[in-house]
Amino acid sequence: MPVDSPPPTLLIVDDDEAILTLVGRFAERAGFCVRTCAGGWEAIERLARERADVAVVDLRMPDVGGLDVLRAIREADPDCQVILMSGAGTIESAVEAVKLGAVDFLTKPFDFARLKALLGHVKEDASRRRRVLEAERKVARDLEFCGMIGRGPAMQELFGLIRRLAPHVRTALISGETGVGKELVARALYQLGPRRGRRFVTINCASIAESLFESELFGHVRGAFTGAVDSKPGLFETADGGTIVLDEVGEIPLAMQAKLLRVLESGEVQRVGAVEPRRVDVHVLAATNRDLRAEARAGRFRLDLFYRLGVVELWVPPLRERREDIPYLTAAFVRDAGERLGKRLAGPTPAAERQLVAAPWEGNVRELRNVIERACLLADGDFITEREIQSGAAPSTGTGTRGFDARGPAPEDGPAGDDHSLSSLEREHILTVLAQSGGNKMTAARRLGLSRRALYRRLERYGIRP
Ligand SMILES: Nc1ncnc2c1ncn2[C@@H]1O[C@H](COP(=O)(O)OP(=O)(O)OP(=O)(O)O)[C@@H](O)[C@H]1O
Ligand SMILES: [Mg+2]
């Protein structure tokens, strides 16, 4: 255990004043930094903000019974570990507390030395889970593989695929849900391809206007059309013995799609309004997260440039079959932004790593990396609780809570509070849904009912950055 490691936190809950000091100094003799609770109800509150690794609980209270503390405490922090204690000891509530869960029931005047050894397993249990986690930390480095983790046979099948397929790819399709790390995938491909240290040009075909396309792709001559007032080359010409990335392939309109296919067949791009075409060698990697097939029989994508692109196909599995790269991704998020952050996290107690593990993902990777940033952001223990974990996960309006991708500077002018002009509340709406999707663009559109490029219009137009 690092020797720097934060204290342990007791909470003490009883009504007696004097059992608050006798308890309070033993604990803190014990290493635990210690905070007291007079009553039921201020421990309940109380927890609500801060949590404890060992609450001592007494049973009898005034105003709200022990047994109701422990079972508030089980609901909202099942990693603390709690303790009870009662004057006169009823064997009915000891068996009630050991079935809700508390760890040990004394009996007042109770036993130091079986307090003693209950608060070194409660030590012990901590610097355990430590050292746990600071061994993930360690297997999340050495498995890391041109910065992917992915520990699990789904995804150590995709990098030996890529190991082997890296040195001859010159056209691939990488497919895969929003999140599941795609572009990292076209980074591994180039860096151990034979291109590697050569132009890396990655464009987005979501965020481009579709009248701009062909220019942006191959270039211009001067005054092919208004506004082209100089020759410009195009994403292909730049990347000319190098690598070109087309992410979101998916979303290049038709037309587009067949000069593509040519350009792809002959090697060979032509500027708009240029006569002759120059020839280009470059490497294309093209990302999806659409089911291109199901778009070619729908017929918003070209079959043949589907057979074209998809020579080599690489899939990226979903998070949700790969469960067992949780705690390594998580490993190393919370490693990235502890040190961003300038914080000492050890990582997710027990409770908020199960937490972790069966959650939906519908944002993949990326939305695990979210909620993680945002947790670590919130906590202040090295620990990082469910609680953190739930207030990354689930963003909502009105709380001030955002998701970490979705936010945009403040309305410039009026009062937040109660500008309810159409134009911001669509702003804020726009704001929430890109947060409950994890940030992810194309599946807040979709729950927006907006086209991707509908969104990013309006993205631009409130001046969010995502
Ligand atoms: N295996 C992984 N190990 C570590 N980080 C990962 C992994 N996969 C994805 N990430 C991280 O998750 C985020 C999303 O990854 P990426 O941008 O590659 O996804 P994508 O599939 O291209 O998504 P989209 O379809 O939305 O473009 C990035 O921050 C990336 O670094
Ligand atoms: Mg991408």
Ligand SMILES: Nc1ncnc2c1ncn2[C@@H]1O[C@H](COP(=O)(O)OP(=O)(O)OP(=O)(O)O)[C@@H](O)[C@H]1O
Contents of the next structure:
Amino acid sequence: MPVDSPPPTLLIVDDDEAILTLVGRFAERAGFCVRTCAGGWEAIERLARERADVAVVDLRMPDVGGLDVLRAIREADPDCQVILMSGAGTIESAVEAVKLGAVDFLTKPFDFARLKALLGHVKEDASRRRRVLEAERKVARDLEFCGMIGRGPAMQELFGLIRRLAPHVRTALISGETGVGKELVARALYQLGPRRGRRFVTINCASIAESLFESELFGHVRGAFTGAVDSKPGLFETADGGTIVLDEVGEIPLAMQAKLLRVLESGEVQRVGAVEPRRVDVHVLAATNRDLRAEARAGRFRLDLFYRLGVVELWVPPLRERREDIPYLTAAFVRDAGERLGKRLAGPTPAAERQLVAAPWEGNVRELRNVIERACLLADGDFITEREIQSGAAPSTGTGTRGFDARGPAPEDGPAGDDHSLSSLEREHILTVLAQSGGNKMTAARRLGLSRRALYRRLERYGIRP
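Output the structure of the form predicted alone; the preceding block shows the form predicted in complex with this ligand.
Next comes a single chain, given without company.
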């Protein structure tokens, strides 16, 4: 355990003041930070705000019995280890306690040697968990490749492909779901390629109004249209000699696709209103979360442009297909968030990590990063618990904590009122962001990390009328 690690926390719950004092002094000498509660209700209320590494709970109390407190602890924080104690212990009580998840059952008067051994096991478990998390953090640093982390075969194959292609590729298509890190792949191709250090221009094609596409990409001359008081170079000219990334290339209007194809084929751009074209030398990396083959079959994307962009195609797998990477991504995100927030954070508890690994992650790595950042903000100890993960899963618009369903993805058109469906959480999140954006859909889409059209599809799906 690092020397600056805080001592583990012990919560003692008993209606006998003498027991609280006796066990408290013993635990403090054993290296624990001690908290005491004089009854079951007080303990349950306290555990809703704070976490403990271990709780020593009396079986018989006048307000709430020890077994009920144990159930509440197991529900609130599965990683908290519970030791039950009683002055009139029975085999039946001990068996019931173990079935509910207690690590042991002690009878009064105490066998302090046994209690010392149990507390020693708790300290060792906390120390072991820190060592595991530190190892995951080190592995995450070793695995990092141009800002991406991947230990599994799919990501390692992608990293190898990037290394081989980067020195030679001039045009590439990067596909994958929203939030998988397509822009990081584009940046890796740039950083490992011959044009690193030159201009790197990124444009989100979904954020440009259809009437302004040609001017934004290729520029215009003075007087070309109303409001064109000066000549303006387009983004292709700005990126001359370097690299341009066309993010969400599937959102480019069909009429503009033919002009983009001509630029890729000829290496020439023509400003709106200009007579003569201008030569540009630009590497073009396109990214999309759409299936452009299907879009081409449906007549929404030019097949010849798809083949021109897809000379080299790289596919980034979704997070649900590489769950073995989640602990290392989590370690990296916790490290970064802890440094920004000035917090000493070891990482998630075992139960929280199991929850993270099991979650559906429809928003992929971006969603995982956002959940971890919010959980780090909420964490009041050195471990992130299930409670922080659940609270960080989506902003709440009402009182109380919204649930985070780690059982699997919710149905695409599930009922909006189901508190445990990710669809309802997404609908609520969109409503919150729309309200914060004053109903401005373009601003809301930018804050949500969605394209304008993707936001419109979600508004239609959830029946939202801003």
